[in-house]
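Presented below, as structure tokens, is a lone chain in the form predicted alone.
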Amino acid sequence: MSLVIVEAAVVGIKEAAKLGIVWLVYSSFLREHNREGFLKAFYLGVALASGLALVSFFVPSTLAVKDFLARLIGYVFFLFFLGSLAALYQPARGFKPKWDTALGSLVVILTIVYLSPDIIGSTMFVREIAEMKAAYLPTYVSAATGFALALALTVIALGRFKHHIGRFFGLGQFLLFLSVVKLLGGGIRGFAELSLIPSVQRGVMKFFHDVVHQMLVFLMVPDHPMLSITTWNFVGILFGPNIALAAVLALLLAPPAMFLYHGLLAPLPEPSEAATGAERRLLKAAARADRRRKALPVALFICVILVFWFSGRAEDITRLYNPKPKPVVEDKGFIVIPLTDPTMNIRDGSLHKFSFYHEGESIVIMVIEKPDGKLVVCLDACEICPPEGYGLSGEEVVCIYCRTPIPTDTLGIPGGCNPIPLEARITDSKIMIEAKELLEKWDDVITGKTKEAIR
């Protein structure tokens, strides 16, 4: 069986499992609160999200569209996560009947917002792999079969627990559950990224790295070599990937952990409706049991996030592929890199480096084919770090100086720790880079003009 067919089935199974689990918990939550009428709004939202996925068949899956969907999934995760925190600390008192129409409309909107980016992204991914292998019908049938079977099995297997799960969920726990499902199953790149965790890790690391770098560049005295070396070493150690990931993990886990502390250890209020001491003790015991039940899913989510978070860090970015640069020369004002060299395949998705010597100095150029098939040409340096270059780790290039991972599909975009892009003319046989532009950008790196411009 073709790997493409298997991957399409896995994508369908993942989307169906998410939908089935969300349906189970949502319906149980509504049953517990006697609001099962809101299931119709959920079904309408699912239907509209599925309709948007069908429309996406006619939308080109460009890099910009895929990047937008990936960002949107991340925003939805944080939206539901922040909503869960607000609900955890301000428990809902129940739904007022006069709000039913407005709440039903809100459920439809939130269902579309929650489901549509994943469904559209997965649909585009399945279409893309079908086009790559020119195997349209088998790929689509495999994805649809995986989706249908997984949804049916999820509903049948978990349906027996439907009448019991709702007792463990208040509104805050339910929203936290939705955010955790999004975190663990929000990836839309098939086997390359089944979970949203790698994207969150990369995004937060890059955000921390760029903000701190630019802040320190703004504050430092660029012409003082001792201060410059000390500052960059400080940035490289203190804001490397391990500390950045620990910081974002703490941000994610601190609020639920505080809720656990408050829910399990905070004193219970005295029930005003109790007439006798025995009644007060019974009411307090019932309230304490309810708190413990609702603390259980929060504790479970914390454990799940920890397990998946650190399993997502299993990839070791310290082992980098850093090829030795091949020399290239200038010809009539252009640096020429051949594409037909029999000793290498520049379109193999790996990292290739080339060195151009100017006045006794080696200027290194990096070339790599992005996931969308386009070649990107950059300086082996960025605007922020000292020019120690990049290595390749999986589908990311990694800054050798500060160890920030950069997804290859973002190469060619200037700023931050991304490699500095170069304008290049690409033909069937060669890559041509204007020598003047190359020397100017390299001079900016060496003299610090680029860092001055950031300030």
Second form
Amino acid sequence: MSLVIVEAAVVGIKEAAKLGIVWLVYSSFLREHNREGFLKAFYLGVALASGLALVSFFVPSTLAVKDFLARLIGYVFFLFFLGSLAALYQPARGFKPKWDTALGSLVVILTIVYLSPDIIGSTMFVREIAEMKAAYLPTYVSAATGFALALALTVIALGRFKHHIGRFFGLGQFLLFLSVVKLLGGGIRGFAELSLIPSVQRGVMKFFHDVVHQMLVFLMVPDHPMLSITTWNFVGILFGPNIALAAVLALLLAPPAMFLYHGLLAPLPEPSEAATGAERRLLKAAARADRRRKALPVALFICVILVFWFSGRAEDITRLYNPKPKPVVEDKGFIVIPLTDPTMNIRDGSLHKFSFYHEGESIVIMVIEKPDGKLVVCLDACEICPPEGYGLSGEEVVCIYCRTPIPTDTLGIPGGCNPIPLEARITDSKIMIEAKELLEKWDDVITGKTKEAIR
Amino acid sequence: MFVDVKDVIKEYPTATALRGVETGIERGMWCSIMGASGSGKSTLLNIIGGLDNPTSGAVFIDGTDITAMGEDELARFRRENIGFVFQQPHLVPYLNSVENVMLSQYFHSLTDEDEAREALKRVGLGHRLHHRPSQLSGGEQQRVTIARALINSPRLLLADEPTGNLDRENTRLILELLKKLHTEEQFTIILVTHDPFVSGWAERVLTMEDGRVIKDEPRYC
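Same protein, different condition: the form predicted alone was shown, now please give the form predicted in complex with its partner chain.
Below is the entire complex, every chain and molecule, led by the chain shown above.
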């Protein structure tokens, strides 16, 4: 029970720290630009987001809801990430007072959009762990105390800097800051997800993989001399861990790098209002100093992203759960997986592997319960990569060879990087797979016929 | 008054350099300060330029009390508002003429080589842009210092015996150059000299003796 209480407190602390830091930078940013009136819109947005969190307390936290929230957090991150770039290339030319009402409404909406997925997700998570351990009051009190204390401490500790921070932030830097905060603290699954970086990595890797895969399938004509198993193995490298992860890093670092370029290397604009050369140089020097100041937090973001990326990557690679296969045998033309073993609960949502020995080769079968409660049985191999199998990472199985993540709820779908599904008869006591089908599909994998089918 | 000196006293442990100097200089004027060695004219110039602090009293430049400024604020005020020319050129020996002028730009804001070249051409050194100080005559070196002093468009030019090391012909050339630039740019000049020929170019001459202004006479030239 104590771990649940600690986890609830951590969730509360994380949400409060994010809110406190965002408040600090936002209020400093407004003060620097003499637009403190918009602080009220922010407070209104916070209040409404908190209200939504309270409402969400009574909403069932289904897989679909959690998935929606997780995706929303990702989209919000990208919204602010891309928004920062837009602000960099289209700097605000001074908002007219007549736009204030519209801008105020926009601030309220963006504050709700920015804060509510995390707060709602965290609220649901706290409720879930409280329900899991039937420790409602201590868990809620722990989360609320962690939130209140962390918010107070953040505001007290950082409040003294609020008069100095604003000058480091233009609108672009501010939006970039918000996206980085989202990236580093956007997870809604307690200890399991204290940062969004692994999710972004997986998402981008999947996207990268799909683009490369579809493009190659689209471009390759039948009987092309390049089409061979070896070629596909090389193709596998393209969407393998190294290139895809480098692409993720490039994506994450591209906007900050552009900010640094603009802050440190781009030519300074010629001031139009200068009367003398000295005045012109003074104005340019002031603009350069301002740019350099605003490059400082961006450089800090780059360092933080790098640190989190490397630690996230290391975690992601080492975190794959890959159980040792249990041997199974053939009985009257069927491979039988007994479910009566008291040491194994096949419906625990985890990955289970079984190996069938045939002519000196080990053919591995994977079984997992999908989120909808159905058991799915697949070969521990896909149609493309060498059959190194899959490991479990959260709610995805990940190809050990090419690191492609496959959501567990899509298992059973054939083709591409999905594990090759097997027809199976499932009863309470056993799973039966036709040996002939298993051997045929395995033969297709090792002879490369699955790849020919793709062609 | 553009420069307003209010009862400035400067005391050293063993001597008193200024004994309650009180004067004002209009914007755009060329004013000379004459006096024998030890009369306090250079001390007064240094205090007006913010290079030294008075023991008491105040100096206002365009309404700003520079004696009340902190170190950083004063340094910024100096580099943006005041140009200095001394008897010794104080050029960096391993930099050429353009680079010596650009050094002043660097400490002011940003360097601009084209602008530095133009400034040197205006003081008649278009053919000496890439010469080092050791390759220039005394008069040419002093022209570089004038270009360096004026490159940042100061509102006040302070010159302490700028022609002290020059012969009569070079003195005349430097003064003609200053006259031309002063007419074109309308900055205020305060020039310290003990040479009546040099002071004769000014619109107004203050004469100092024993730390006091004893004579203040306008001149028409």
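Basically, rigid core = biggest C-alpha set you can superpose within 1.5 Å across the two forms. Positions refer to the first chain, counted from 1. These numbers come from a predicted model, not from an experiment.
- Superposition of the core reveals a Cα shift of less than 2 Å for residue 47 between these two forms.
- After superposing the rigid core, the Cα of residue 118 is displaced by less than 2 Å between these two forms.
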